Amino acid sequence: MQTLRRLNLHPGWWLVLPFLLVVMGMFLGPILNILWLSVTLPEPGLDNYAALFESEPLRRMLWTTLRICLITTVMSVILGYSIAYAMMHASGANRNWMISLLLVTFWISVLVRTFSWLMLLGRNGPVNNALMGAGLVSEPVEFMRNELGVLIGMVHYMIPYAVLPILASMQNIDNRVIAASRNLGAGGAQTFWRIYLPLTRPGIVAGAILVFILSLGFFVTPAILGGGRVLMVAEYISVQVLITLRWGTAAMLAVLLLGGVLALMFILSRLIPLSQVFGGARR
């Protein structure tokens, strides 16, 4: 007791620690073999690395999969805002509604969700249609097998995920301050730009984050709206290590994308404090 006293731990602590322990090593002791491959296979070195600079398609396939996931991430959390903004400003009846459908979403499959995409933006699907009976095109868009497909259902599947936070942040938001910037003879827009949206930025934040890194590690609705022809950082792991067996690359590449997600999260950390961005008391 007098060793815990001058550790000020609570006793309850000694309770916890043996599950802590075991948590951190079923995720430290994955990592750390990740790491170990991708410096030993097929051969010790830094080989796997070098590829990055020598390999024109494993470059292309990187640029690929950020230009997708940062559109991804902008249009959920633009359209997410509006979303959240709508709900925030709903009666209350409309905003539970508009809440448990939201919810609803996150029970849907996104297999299911994808080939819902698949039967509306094919060539003979609503979406054509719909634009050839009103006359904006004459002939079918071509939807899928590229990258406007993929965008699609990434930003359709991740719209709850950037709403959830923006959300939250507008809930904590002081009506007084709003009201008090209209008091001062603010205008409606001016408000909205030098008020409202500053005191939402952890939001937006966090619902960017939390978009972004998940949209990395996407894999079925690339696969299958993009038709083979839109390869993302997931898919391409996939394929090294159940088709081509180039287990030390698909290693690297695992390590790049925890490398480059623990990379963001500092740097947004000297940009902004993570416990606000994350719920945490503001002080």
Contents of the next structure:
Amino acid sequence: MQTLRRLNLHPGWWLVLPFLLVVMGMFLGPILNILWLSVTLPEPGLDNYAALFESEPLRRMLWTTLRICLITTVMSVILGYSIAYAMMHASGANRNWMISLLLVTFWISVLVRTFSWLMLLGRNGPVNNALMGAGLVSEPVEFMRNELGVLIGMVHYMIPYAVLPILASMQNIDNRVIAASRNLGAGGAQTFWRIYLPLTRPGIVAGAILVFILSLGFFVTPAILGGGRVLMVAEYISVQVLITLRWGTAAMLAVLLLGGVLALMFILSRLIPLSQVFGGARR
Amino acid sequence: MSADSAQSGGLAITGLVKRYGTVEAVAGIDLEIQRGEFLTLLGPSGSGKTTLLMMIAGFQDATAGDILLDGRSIVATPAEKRNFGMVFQGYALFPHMSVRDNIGYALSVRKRPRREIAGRVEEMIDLVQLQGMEDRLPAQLSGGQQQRVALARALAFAPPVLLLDEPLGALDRKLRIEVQAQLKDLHERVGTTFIYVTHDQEEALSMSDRVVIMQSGRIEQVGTPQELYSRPRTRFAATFLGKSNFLHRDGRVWALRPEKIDLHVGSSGDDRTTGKILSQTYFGSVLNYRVETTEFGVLEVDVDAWRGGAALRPGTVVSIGWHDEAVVPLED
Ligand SMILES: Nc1ncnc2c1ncn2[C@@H]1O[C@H](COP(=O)(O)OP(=O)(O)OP(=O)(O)O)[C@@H](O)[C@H]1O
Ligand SMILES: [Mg+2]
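Having seen the form predicted on its own, the form predicted together with its partner chain:
Up next: the whole complex, starting with the chain shown before.
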């Protein structure tokens, strides 16, 4: 006990320590292994990283990933902001309904959601049938198997992740501050742009970073809704590992991804307590 | 600035009612407020002070009744068009803006030229003595400084009327007394109509031209502090503003302030009654005695502590007297 006190360690730690070690070992081990692979395969050196500057397909793929993630982030944050705003200004009963609906989408598997989109927006799906039936289009609109399809699926998946931190920051706003702005002569639009929006900026930034991080690693949605034509980094890695067997390239991309995510997480943690982001609206 | 704000600022409130479901938060209020006046709304918690102020500011719709500014009805005017300054409880400063931007906000939303705003902000900073703090954020200021920023912000656009909802509630007692004096001084300099909400009777007495005592959404009595203190009309007014004894005589109730009673040991010709001291409490400047009298039950008596000599022990027999003007007949 004496030494424990001196270490200032809660005795509970000893209980979880074995599991902690196992988890850390099984988690950190492979990560270090990947880091190692990325500089040793196929031969020692930084060749894999040099490919980033030399390989045209690699650059195109990274650019596609970045573009899709950015568009997804912007769209999710804009839509998420509107939803959060509507929630804040809905009556109590309606707000509870909206939160339940939002959480329900959280619980549905990404696979189910992706296939739902495929059916809804496919060539013979209800949306295309309705459009054709109404005579608005003469042949089916290509919603799926392209970048548009990937974006629809990803934005849909990401919106709740944008809503929760934004909602939390909206709940932090003192109503009297808004009243003060109106009292000083600012109308609704001016109050929104000059007071409301700046005060919710931490939530917007947190939501955006969160969505961006999650988008970076997206695999199922781009693979299915992109129909093989939209190659993003996660799928690219999988192809390198499973088909072309260029593990060095795969490891290099994995390290790149990990580094990017960690950097973003660091920025995020500076802006807002992480517990608030992942704890969502419950403060 | 006194020039432009002194042009207007007279308010007339008629038959004003605010109902929340079955609750009547404001239950029919008629009130005239002179331009340039310092009017205080005084009442216990839940008496409808904030609700009344919010209706004047335009944040709450009146259920019935009318509010006139210089003779024109303003009940249909939205809050942002009313041009009333307001100091909120807790100040409600914009946390992401510097002191300068907070104070300049009203002018900047009115799209005034930058030079004019800068000049006006400087003027207001001087007025509330916040020189050197222009670039700080509200979180970097003390409570008293925040309060002054809130005042400057509300006065920057020279509103005809300034509404203040318990602006000193968050300050400690010493600072509160200091700021009271500053506020009163400010009121005299700018000439704006002040409508001031408080439930602190000392604040109401020391600052106001007139005080409105409210209870249960109604006006109990309106008058200058002197009028209210020396001639309370109801039992509620007599107890809410100061302390009072109540005498039952000739089938009426009369109010008698404790300090207007003369108390001495032994008897003299013009005493009203005699009694026995039950207890005494020392308050620094006054000694308070509770005296059991033969005719009027228990009376409270305040005596100047330094004039009264040594405190009288419980059980001492004393005689008690007062001037005829000291007792005030009450309505209920
Ligand atoms: N939004 C509301 N819905 C229902 N009742 C309300 C609402 N706002 C106020 N009331 C009620 O109206 C009455 C007056 O409230 P108000 O806030 O005006 O009191 P107050 O005099 O400002 O009190 P305090 O000194 O505590 O601030 C209270 O009984 C209160 O419960
Ligand atoms: Mg109040």
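Numbering follows the first chain given and starts at 1. Each form is matched to the other, and the largest set of C-alpha atoms that superpose within 1.5 Å is called the rigid core. This is a predicted model, so every value here is computed, not measured.
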Original post:
Just checking, between these two forms and with the core aligned, does W63 shift 2 Å or more at the CA?
Top reply: no
